[in-house]
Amino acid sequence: MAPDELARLFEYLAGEGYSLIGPTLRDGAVVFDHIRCPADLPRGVRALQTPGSCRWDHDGDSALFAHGAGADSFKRHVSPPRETVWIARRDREGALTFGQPPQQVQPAAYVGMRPCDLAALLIRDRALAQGDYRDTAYVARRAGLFIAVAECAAPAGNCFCASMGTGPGANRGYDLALTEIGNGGRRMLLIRSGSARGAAALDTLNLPFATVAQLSSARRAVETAAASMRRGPTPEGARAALNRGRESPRWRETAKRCLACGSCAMVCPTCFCHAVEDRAGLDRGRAERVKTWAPCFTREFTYIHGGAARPSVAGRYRHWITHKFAAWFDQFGVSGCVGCGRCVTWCPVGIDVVEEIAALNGAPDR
């Protein structure tokens, strides 16, 4: 379909009761937030990303989904940064009651979700929605999701999803997959379904079938993106490097640069660790338990009577990257990294996980 016809998909999804969420340019940065129509998509926006830096330019092209990964992601929508877990009430006699916040979840449709982020969502599912204990709020939000993934033809400078096997194409977990081909006025969107809900959407949209030439052009776009992307570690390679490198002198070197600010964990789409705080009302009759994103880079994160389990920055950085690339396998059966490059881009001092893992392997990357 022509890009303008995307409006019909937006209308269809809104008609089905979904609130639409997708990439959009706000205050000069690409965010993943509520959108109304295709005009809200970041058309022609391209990311220039290097370790510790990101800038978005209009490149004169009309691509809708060439904007790269912003600091923001779907994470904020499935696991809000601040979330009330329960509300405790105490009456005058001291009797307690525990309730849930009066919150209802409206099903959301993610239009233009990146394949790396879709992979991150599937990984997040393993951590929060598939174990013996589940994050019930996450499960409810997740169950209502309609996902229209946009395959990536324009990876940014810090991306390494091809190495991690999570992109730039999408092969599962979506309801619809969009692929942009052509350029300028000849730009087209190919759309395919990956679920019954996606197929029902396509039935309603009643679009013409893609030609063989268009299909091969779409395949080429994804293959070219993969080939042009920088190389990172493979999931198994990173795991082995970190398990071998537990006592490496590299940790102390990296700790000299690491500010322990936690930006990497905050922008990471799979990082799920959190803190809780209990906030009592002034009337002493109501106390709220609030869950907040918490990076593993603070002392408080591991504090227990007498001290922190990881007092040094070296210990905390090692924990973060080792959990992400190695322990995740033991815990959830997959790597916790999708190669989206966010932790590299938004590290204020430009620490690059690809370089760190290469260094543990004894082979500086550049």
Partner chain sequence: MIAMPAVPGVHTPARHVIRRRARETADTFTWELAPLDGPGARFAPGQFNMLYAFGAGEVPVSISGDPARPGTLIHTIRAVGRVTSVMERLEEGEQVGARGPFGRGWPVAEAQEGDLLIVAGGVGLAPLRPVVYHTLAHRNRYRNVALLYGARTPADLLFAAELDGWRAIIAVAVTVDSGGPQWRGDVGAAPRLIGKADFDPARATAFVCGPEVMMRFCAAELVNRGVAAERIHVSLERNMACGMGLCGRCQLGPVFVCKDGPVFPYPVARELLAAREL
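Can you give me the structure for the form predicted alone, which would complement the form predicted in complex with its partner chain we have just seen?
Coming up is the bare chain, nothing alongside it.
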């Protein structure tokens, strides 16, 4: 399919009742938000990222999916930053009734989702949609998702998904996978299905089969992206390094730079920690319980009567990175990091988790 023909897929998905969500350029940055047509995609935009820095460059190319991961991701669409859990009302006789707010979940189609973010979504499923303690609101939003993942051929400077085994290609969890090949104005999208819903979408598009040369070009694009990416820790290597380095002086050195602002947790697509607040109306006739995003970097996050469980910045940073790269294995059987690099890019002081784990492992980073 030529990139301009992507409108046919958009029309099909909209006709099936899906709300379209994908990458788009807004206020000078790439965000993951509601889109209407292929013209909303960030054509010709590339991310120039270093630790603590990101800017978007228009390189004149026609690539639709050459941008890196932005600070925004799918997370706020499946787990809103602020969400009412229940509402209580008192009638004139003083009787209390409790209920959940009405939920009107429109099925959504994520078009152009990065493979690392798809891996993050599957990890969130383990934490929020499986087991004994399910987030019912998350399950409802997740159930209707149609995912058209865009394989990555142009990783940004802080990406290390190849080391974590979550990209730049996609191998599961999608309905359709898009691979962009070609240069300049001669670009093409190769599309393959990964589910019955994806196959049904392909059937309606009536596209020609890819040639052997096109399939080879798509494979080389993904392989080249993986080879050009920075080397990060493997999931097993990171886990071992962090478990060995619990008492390392590196934590105190890093804490001298860390602002404990929580930006890394807020932009991370797998972090799901939250706070719960109870709010009452002035007339005492209505109250609600509200769930909000809350990073574990704040002192208040572990506060109990008598003080905080982790009062030091070093302790809170160690907890975050050790939980992310090591303890997730014990809880969910998988690493909590997908190598998207967001925590590195949007750290105000440029703390790099790849460098931190390499330092604990005693291995140089390149």
